[in-house]
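Encoded as structure tokens, the following chain is the form predicted on its own, with no partner shown.
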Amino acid sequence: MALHDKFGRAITDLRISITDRCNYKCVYCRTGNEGALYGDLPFSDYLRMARVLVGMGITKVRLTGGEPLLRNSVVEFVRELAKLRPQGLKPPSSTSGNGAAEAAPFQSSFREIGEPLDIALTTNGHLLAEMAQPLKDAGLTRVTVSMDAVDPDRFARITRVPNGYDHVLAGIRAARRAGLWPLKVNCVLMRGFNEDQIIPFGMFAREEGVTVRFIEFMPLEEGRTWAPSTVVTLDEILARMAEYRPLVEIPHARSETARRYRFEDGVGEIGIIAPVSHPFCGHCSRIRITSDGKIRTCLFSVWDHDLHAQMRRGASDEELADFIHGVVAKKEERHHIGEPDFVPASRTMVHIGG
């Protein structure tokens, strides 16, 4: 049975955080004082969760973190995910008592027919240069690189990592050569840190042939320093970019997080993800699995749903599917950022997965 929440939204996008470790300490995300809090699961566990969810109508899987490229065997994991098919999945004729496939770390237990799964990855790009081609060869469809300045000194100030800029730029160019497309570069704008990078990023999009997406700063950082005054809004971004070159809006799917724009001369594209000033909750198609195997139905959920605990107790795939249906039925209608009754999420972004 396909996944729908009580508001009638089809759930087709799954984001799996495969670690909450990160080699960067970005000021809008981490205090720099905390490391991983929840740990990682074996890839075979994530694969089983993905198999069940793909069998329930998931068509897109995005791997996140933390920094997912810190995990050994991530290429092999992508290769096994690429064997799954969103349509026509059927369980095997027999399974073990707990429904798991344990003969090999990545053994698939579903017959693979239908269209390929859309597999994406979000990374800070530091390790991407050497991994882009192997990931593409394994079946990765596309990649998104987080990059919050196109100035090396400003980049180091934001990430608190010296000499990281050159690594990330090399990773972006390697991903483009490998054909990981569309290639998106995400920039979280934060007033007082990088709002002056808007026009430079417009130039970067045109020169590098990538889609730059600006993201409004959300209250998901470890330091809990967010305030409305720190948000650089969609309207501000558009006004600033118009000082550089005119933009034309591009139609986008209702469930897309970004509003899309192309420069008037047709060279270069930007997107703006504006959950604070222009929420898009009404068409949300996403759920998340954290690195320790909890389902989160919204970035701003105040509770988790422990899917991995069901697996440890020996639940069959059918029982896992029933559990997932029950969780999705509780998916929140919307977030409440900036409202008097807003309650911060129970985890910060690095421990949820982007």
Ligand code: SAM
The other form holds:
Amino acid sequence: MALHDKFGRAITDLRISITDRCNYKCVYCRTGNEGALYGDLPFSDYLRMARVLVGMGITKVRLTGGEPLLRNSVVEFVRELAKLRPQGLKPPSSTSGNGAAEAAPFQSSFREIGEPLDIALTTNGHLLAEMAQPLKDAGLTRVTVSMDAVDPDRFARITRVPNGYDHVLAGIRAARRAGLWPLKVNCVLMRGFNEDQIIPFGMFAREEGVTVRFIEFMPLEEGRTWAPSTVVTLDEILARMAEYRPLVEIPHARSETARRYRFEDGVGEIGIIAPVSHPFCGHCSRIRITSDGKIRTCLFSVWDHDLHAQMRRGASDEELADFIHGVVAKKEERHHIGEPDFVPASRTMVHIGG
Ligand code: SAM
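What would the structure be for the form predicted in complex with the named molecule, rather than the form predicted on its own?
Below, the chain from earlier opens the complete complex, with every other chain and molecule after it.
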């Protein structure tokens, strides 16, 4: 049976953090110091988890971290993942009059049986230039590169890494040449650091032919510096970009996290992911596996579920599937960012996998 939570959401997207080590120390994510690590698992363990979950209705796997390209053998792991075949999710057969509306949440994730798994990667891009083509050849479908300034000095201030900018730009261009497409660039906006980069990123999207997606800063950072005033909101981003060029909204699938816009002249696309000012939890289709093999049902979960412990005790694939069904049944309805009852997540972003 396909995976559904108790709110009727189909779980089709899996994010696997393959390490919680990172070579960057971005201000919105980490402190400037090395913290303790949860550690990571052999790829064979992640592969088994992915195989069981793909058998349960997962159609898309995103590798993340930490920085996933720090792991040796990530190319071989992608090659093995690419052999998995989603089971296919049929839209529910409609008996009521509003069948089209009922089927809508399934449309973006629907895969025909036998169609390849959608394998994506989120990376800071520092090591991507050398690896883009091998990853593409191994079966990677798409890549998202995080880049928070188009000005090299500002980039260094945010990432706390000198000279990273040229590596990342080379990585983006190599990914494009390799055909890792569509290519998205994620920019977390944090007031006081990079809100003046909005228009330069609009220009960048047009010049480089990439989709730049602005992300609202969420309270998942190690330094606990988040406050509502540090968030650069969707409305503010749109207003600033409109000073540069008019935008036209592009219709997007309900399960997509980003609102999408193209420039009116047809050149360039941007997206805005606004979990703080415009939450989209009602359409969440994700679960995450941390680098140490725990399932998290929400970025803001205050607990996680030890899938790897089940494997260590010798659980069969069927027992793992039962465990996963039980975990997904506990998926949170929504996050509570900015509300009086907000409780910080039990892990920060670098140890969850964004
Ligand atoms: N190292 C990889 C990278 O830089 O893309 C993958 C891991 S990183 C944790 C995944 C994504 O989470 C990145 O796009 C990053 O910008 C985003 N991120 C990290 N901390 C965040 C925060 N506090 N709020 C919003 N997004 C955050």
